[in-house]
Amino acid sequence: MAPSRASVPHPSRPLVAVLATGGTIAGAEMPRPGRGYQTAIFSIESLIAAAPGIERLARLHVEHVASIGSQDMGEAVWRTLSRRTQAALDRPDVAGVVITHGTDTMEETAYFLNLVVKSSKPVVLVGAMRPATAMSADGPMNLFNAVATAADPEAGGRGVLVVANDEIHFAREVAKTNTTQVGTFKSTHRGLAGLVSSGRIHYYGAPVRRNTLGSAFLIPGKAAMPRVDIIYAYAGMGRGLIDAAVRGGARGLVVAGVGNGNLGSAALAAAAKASRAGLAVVRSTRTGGGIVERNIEVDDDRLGFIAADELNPQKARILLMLGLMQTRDPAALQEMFYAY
């Protein structure tokens, strides 16, 4: 779609690029009984109009990148979005970028951009848990706070951020933890990047791992990224899922293991066989928190596995996809999980 420009006053204000991808923030409730709604109905211009006073924060340049629910977010849109984001950041007159996005996969898009975008300027993802037509819709205030953050020079150098429910999260740390509540996003390992209340911002710290300008990863070209599957572990699990992923052409596996990234004996044998065949096998955890360390209950050195460290399965998958574009060496991939 051709870019369209939002007309707002105050030319002395910072210029913020707003890239729209759809999601619940642009959704509308369906004209029938129940709680159903459809995503990506409203334009970004209408969302901006629903946030009174946003024009006092920044001048806004709007581009429509996609109109999808984030359950349909994937590699093709990631490429387009990362290129559009980088192009906006490369403009000397742009102070920062806001990306409207569905909440289901927002943490994955944020982490992907955190690894491939190269700029010290703020990049802020924002969404909503309630559609725009819902009672007490959270989108307008979330968008207002996201623009305030992206327009603030102090937000620069912190990597990609996620703003929701008056909170600022680092892309690496944030995870969606609840199906419907507005406080769904949590940063359990290292805490919040800050708070933002009606545009007033309070920062708590800086990211601790490599990102953006410090990242060695680049925006992928047209070639498909390596296929990496996530395997969810459970009591009594056999080897079938792992064997099927190998037969299906996966180049890497991320195991959402029980406890400290563990697998039962049959599944562990299948994962070891996959590793011997040249697949990268990463052990993460289904628990939602904690560090998966090497060689605790599983002999990673002997089996050639990679420990996910703090990354949850969905973010471990993104890092492994990008890592496999550079190397297949398990030791080198392990260092990436320590660095990013």
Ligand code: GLU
Given for the second form:
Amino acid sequence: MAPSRASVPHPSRPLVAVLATGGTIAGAEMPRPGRGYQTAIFSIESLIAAAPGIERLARLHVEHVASIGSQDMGEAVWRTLSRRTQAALDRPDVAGVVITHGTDTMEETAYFLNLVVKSSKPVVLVGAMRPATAMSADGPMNLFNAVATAADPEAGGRGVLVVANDEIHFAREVAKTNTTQVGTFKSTHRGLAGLVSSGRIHYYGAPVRRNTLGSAFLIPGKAAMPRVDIIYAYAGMGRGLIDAAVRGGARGLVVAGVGNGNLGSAALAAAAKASRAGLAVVRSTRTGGGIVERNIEVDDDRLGFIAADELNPQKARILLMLGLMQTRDPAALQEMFYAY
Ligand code: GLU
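Switching from the form predicted on its own: structure of the form predicted in complex with the ligand?
Every component of the complex follows; first up is the chain already shown.
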């Protein structure tokens, strides 16, 4: 049965490329005790079949890129996925791209693509919190809404988007905030890109920072990207984790600092030493929201640190990895955190 308020069939159905990477949207509950479910079991074709009426929105061209839970996502798949996304966008007959993806690291992939893919056509990431076999699985409607968004020329020029739970999020703004709820994705800083209900879309705004065509970053080549570690701060923290990251070969550190990107004295001394040794040190926050500004409780100017602005640690890591491929200058890196 088609969704009750499905869109009117598109007059000349646009072509949407669907790139599949796995995740719960393609997952099944497991009969064995002690195991909730397994990701990436179902084919994208069966997911499409579970969203009746989707063929009225667009013609779909399906490509398989990976079949993983997104906890296994990383730079190797990002490289392939970016190239395949770009190739699809470069085809004149393709109106937009949908990427199916696990929700755990969806925000990182979305932000990575937002920085390296060059197009004004819509790129939409979509996933699900409940496996395809669950009661009230959220995947089919999410996929339906994602295809509707990717097929809509008005969704273009907004950078990479994430569609879930009837909401459209900007890649830079979105974060997974809950382990299990279908409303896990939130855009806490600057709000939603829009709403989408049974394929009907309402747009709210434009992205505030440089992205896609306006971004100076390119899809990385074969060489490994600079290693950037995330260090989670806590009360009573020592210097051990930071020293270990430096010894391990990190070129950059992102600190998920307490409060406004703070570190206790011992950890701060280790971070200062890392900065003197030439590592880029970015201060983000473990709070889940708010701006980390320069020189509030930490003398960033003196220590050569970079403030993450609004980026959460995992997105700050993406930007720093790409930024370090261009420069190691803390002032230039700081400008990137204000621009992207
Ligand atoms: N860990 C899995 C993943 O990110 C399950 C989460 C999900 O897809 O919702 O792929």
